[in-house]
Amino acid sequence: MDIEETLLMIPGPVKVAPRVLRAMSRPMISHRSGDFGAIYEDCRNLLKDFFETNNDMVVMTGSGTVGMDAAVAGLIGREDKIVTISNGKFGERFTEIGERYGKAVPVKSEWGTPIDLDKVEAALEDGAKAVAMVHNETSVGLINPANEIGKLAHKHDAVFIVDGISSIGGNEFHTDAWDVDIAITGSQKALAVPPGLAVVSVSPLAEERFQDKSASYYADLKAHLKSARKSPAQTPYTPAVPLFYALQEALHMAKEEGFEARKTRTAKLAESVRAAAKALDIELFPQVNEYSQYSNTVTAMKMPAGITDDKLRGGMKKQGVVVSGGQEKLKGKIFRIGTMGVCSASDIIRTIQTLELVLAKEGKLSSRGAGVEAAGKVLGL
């Protein structure tokens, strides 16, 4: 099938509006002038808002990892421990990466299951200089909680960071309320502008902890901060001007829209795809409890019993829907549907449409029609 016929449903990049993709083709400008100024400005006032904050933003050119990168690299030394909770493969990064610059203290559950909160408390006794977590854990659809572990770390006086790549603009995520000292998303997530922009909340509190010179060149938090003060707003280093243009066009979408009505459909998305996956006898995967629930930017999946990986994913590829598997230890075990950024009810109702139909032909579905049915039940439809 032709790639512009294609439905992409992964948990990102997501699928762009023409409108954003239309305004990446306007005329290049210099990065040092006013006009790349204003557009930058304006980016960072809209990014208060969509991040739920009063903290200062930066916009980086990199993918979300570099966020994360740029958030430890800016205050773990050597000698400093770091916090590192994870129950999927976006928490092990922030244990590899504390790794690279300090000592990390892992806080290990298994994949797809709840954090343990004395686990983490116990471990932040230790004099941790900070805490790294992921809110949206993408590899097995489940959502952490980050104002439990904000409080845990704020009583121990550690700074707390959140990957929050999958979950800010999609899942409820409040950076100010949560007391979240550094927030990071990337621009091919809820935003719903093409990969290549990490986007970082800085509170006072971090700023005011960071080391003196970051272990980091590129990823420098103080120096993008100190850039982007300036006036006209600058980033450090030459910036991919094209995305900047995207991502301004995609938060005014986003406004225009309603913050919190993004939020509120993309759960509705969410729990569209879990009521058809009910109606299918199909699994989900992670494990929720009274401190943990299910992601609205992405739902994950147990793969049904007596059909591959290659038939179900590869079967609903040859129709023109996209999806993702599982990554590492749940290759061939889960499939992943992504319902951020600007994906729509039709969007749903062809992906569970098409799921259907690759099930049907693998002899593996009871009754057809049932998964749309309790899809389109939830979206009104």
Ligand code: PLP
The other form holds:
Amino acid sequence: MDIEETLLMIPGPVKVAPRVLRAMSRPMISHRSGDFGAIYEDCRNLLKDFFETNNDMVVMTGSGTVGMDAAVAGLIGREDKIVTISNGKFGERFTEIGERYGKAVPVKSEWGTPIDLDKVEAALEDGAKAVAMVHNETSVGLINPANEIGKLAHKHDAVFIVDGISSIGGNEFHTDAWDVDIAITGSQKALAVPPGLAVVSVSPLAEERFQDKSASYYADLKAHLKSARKSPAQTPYTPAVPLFYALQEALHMAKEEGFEARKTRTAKLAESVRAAAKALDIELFPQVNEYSQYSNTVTAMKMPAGITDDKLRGGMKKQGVVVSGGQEKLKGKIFRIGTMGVCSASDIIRTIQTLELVLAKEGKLSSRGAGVEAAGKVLGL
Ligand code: PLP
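With the form predicted alone already on screen, would you show the form predicted in complex with the ligand?
Shown next: the complete complex, the earlier chain at its head.
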């Protein structure tokens, strides 16, 4: 199917509004100019509201992982410990990054199962310079308890790092209220900008605890903060200027909608996907408890019995609707639908309709139209 007619329903990169795409086609400017500085400063201010923080912000050229890398490289030296919490692919990435720069102390749960807070506390008893966690574990569609883990981190005097890459601006995420020292997002998620920028907020405590020299030259948060505080605001190295144009436009779009309103809308969209899954007898993948919730930005569902990933996602793709599969050990076992950014109610209806068509073709549809009806009811259609 023509790429322009394809509906991208994966948990990032997400659909980008034409207005944001058009912003990227503006003529190039010098990244040392007042024009660039004004754009960067505007983004930094709007991002504070987007993150719900008074902490300082930097925007780095690179995908979300560069933000994770920068946080760990800035804080953790060879002999420093970092507690890394995982219940999915991206939590495990923090362990890998922690091992690269220092001593990672992993606290693991089965993918898609809740984090055990007692295990986190036990890991902190021996002292650690930082704790790193993923708020919205995209690989399994689960929200982890940032507020509770942040309290544990600070009780043990550790800097609190949160990967909010698929969360900030989509799920409830309160950087300051949860005392998050370093919060990270990526442009291709709830910001609804093309991939290529990492956004990082840095608290005074994190800055105070930075090593003299970050273990990373390029992803050095001290250098990024120093440049961002210049007048005009700058980045240490040449940034992806068109992505900054896009970021500014997308932030204004989100502000026009209202940052709160966007989160509420995102929650409704995810609720409608969960309702459709229930109506179609499709089980949700993650396990939730009092400390964890289903994600509003990505819904992970078990592959219905007797249908392959190729048939389900391949069949949907033929109809122009792209959803994600499972990653690594979950390949073929789950599929995931993203609901971030400018995703709309009609995008959901088209997605569920297409899912129903594919299920019907494979003889796996229990009740024709039930998914669309259930989703439509939640969406008020
Ligand atoms: N963390 C989470 C929770 C993610 O969802 C992703 C990407 O999907 C990443 C980290 C990695 O981000 P990137 O691929 O932008 O480096």
